[in-house]
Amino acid sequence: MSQLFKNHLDKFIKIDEKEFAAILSFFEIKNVKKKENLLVEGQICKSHYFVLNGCLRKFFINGKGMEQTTEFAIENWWITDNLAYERGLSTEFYIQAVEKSEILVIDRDAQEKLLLEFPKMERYFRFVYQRAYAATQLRLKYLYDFSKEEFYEHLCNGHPEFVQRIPQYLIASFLGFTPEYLSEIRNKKRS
């Protein structure tokens, strides 16, 4: 699994295998079941994660005691809370396991270092915050410049791989459905 690490950072950086493996020293691997949180709501977030494979996904609970998911991660993909974790701060969010997973985890020191120590990697994480932040930029356009349908028809035809695999009510939370509302669009595209 580490080797999909390897092929990851291949595509942002150049490294040998002696430099992967320094690097790598400054990971834990972990294996995740199925809805185990990795982080709750008013911890201070200390990690990092990347999916190495399977899926996570980022979520609050919002006023009316409804799950809110705002993020989803996948294999290659990075999660975390990114203002808690630079801050040290306590996080007002839940990441947890949609599927059985096989994460990378950093701490903020171990980051701190590996930085350090491989200014690379410094560039290797722009790259990643630019493509985060650019993700993000075009999903609050497309809540705001797409109806509901248009919003859920752009979600299958760019991500299938998101429609396939996450469970319908997941969907409906990171769209700011109801899993009923979302069953009425499906339903509508089906005749």
Given for the second form:
Protein chains: 2
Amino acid sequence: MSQLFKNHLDKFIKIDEKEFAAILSFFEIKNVKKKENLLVEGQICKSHYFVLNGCLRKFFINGKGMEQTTEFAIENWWITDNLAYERGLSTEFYIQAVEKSEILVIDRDAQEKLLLEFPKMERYFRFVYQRAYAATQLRLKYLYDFSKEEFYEHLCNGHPEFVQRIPQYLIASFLGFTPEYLSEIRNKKRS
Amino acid sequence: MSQLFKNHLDKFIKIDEKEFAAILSFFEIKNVKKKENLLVEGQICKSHYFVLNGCLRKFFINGKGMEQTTEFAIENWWITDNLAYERGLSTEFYIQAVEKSEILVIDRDAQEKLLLEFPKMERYFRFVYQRAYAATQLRLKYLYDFSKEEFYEHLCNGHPEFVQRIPQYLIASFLGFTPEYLSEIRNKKRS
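Condition change, the form predicted alone to the form predicted in complex with another copy of the chain:
Up next: the whole complex, starting with the chain shown before.
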């Protein structure tokens, strides 16, 4: 399964099998059950997660006591509370498995060591953060520009595989809808 | 003035004066007037901007025909339409000088060449994107969690120097307020 990570690295940098084995030794491979929490509000955020297989999500409990999902991570995506991870702070987020998942886990100190020992991993992580930053900027534009209904429409058209894969109540939690309201919109779309 | 960029690099990587001179040769130093546009909707986004002195902002024209500001960049910040920049696409954004500014400009091909010739710049940009990503994730959480009034309050308390520096109509454009509504809130705060 870790070969999937090698394939991902190959898209950005050149490494041979020996180097990959050394790089992989900085990670722990972990199997998580559906709905298992990897991170809980109030904990120090120590780890960075890479999804080999499955799906994770990040959420916080908003002022109304509801789970507000801010991010999903499927295969080949990284996820953590980046600010808390970089600064070794406690988090306001939860990270939870949406599906049974297989992931790579690295801790902050190990990631820093990895970058110092394998400078080409700087290039890899530069790409990872650059793309994640660009994607988040686009999300931000959508939040300003689209109504929630338009955002749902956009999600359905642009990422149908995603909308089909994620349970509807989590899509609702991502969009800031109640599940009832989402179901209303879906019925309207169908009719 | 370019010494300010050296000071910024020094926070992340070690480079000597000779290396810095070579790195700087990849950039153009540019003076921009207040309200001058660096990027206009529909243009191919070719450049990445680093603010030595002054302030830039990024905005788009929303469905109501209003300027929606999504980002400011003051000293030591980078700004561009990252997605369009990376992919060489046309942009939906404007980048405009809020104040008379002095900036460094680098084009995509030059940035890629710089990274290949000076691999330690990979580490620098990895930090730049990592922090920008973390900051944008936090913005996203605020957008979900705060009302616009709470977000303004948060801005005033957390970044008073910023609120004082930026013209009020642009703060309004950042928050998605009309200038009149912002002025109403400010009067309420004062009384």
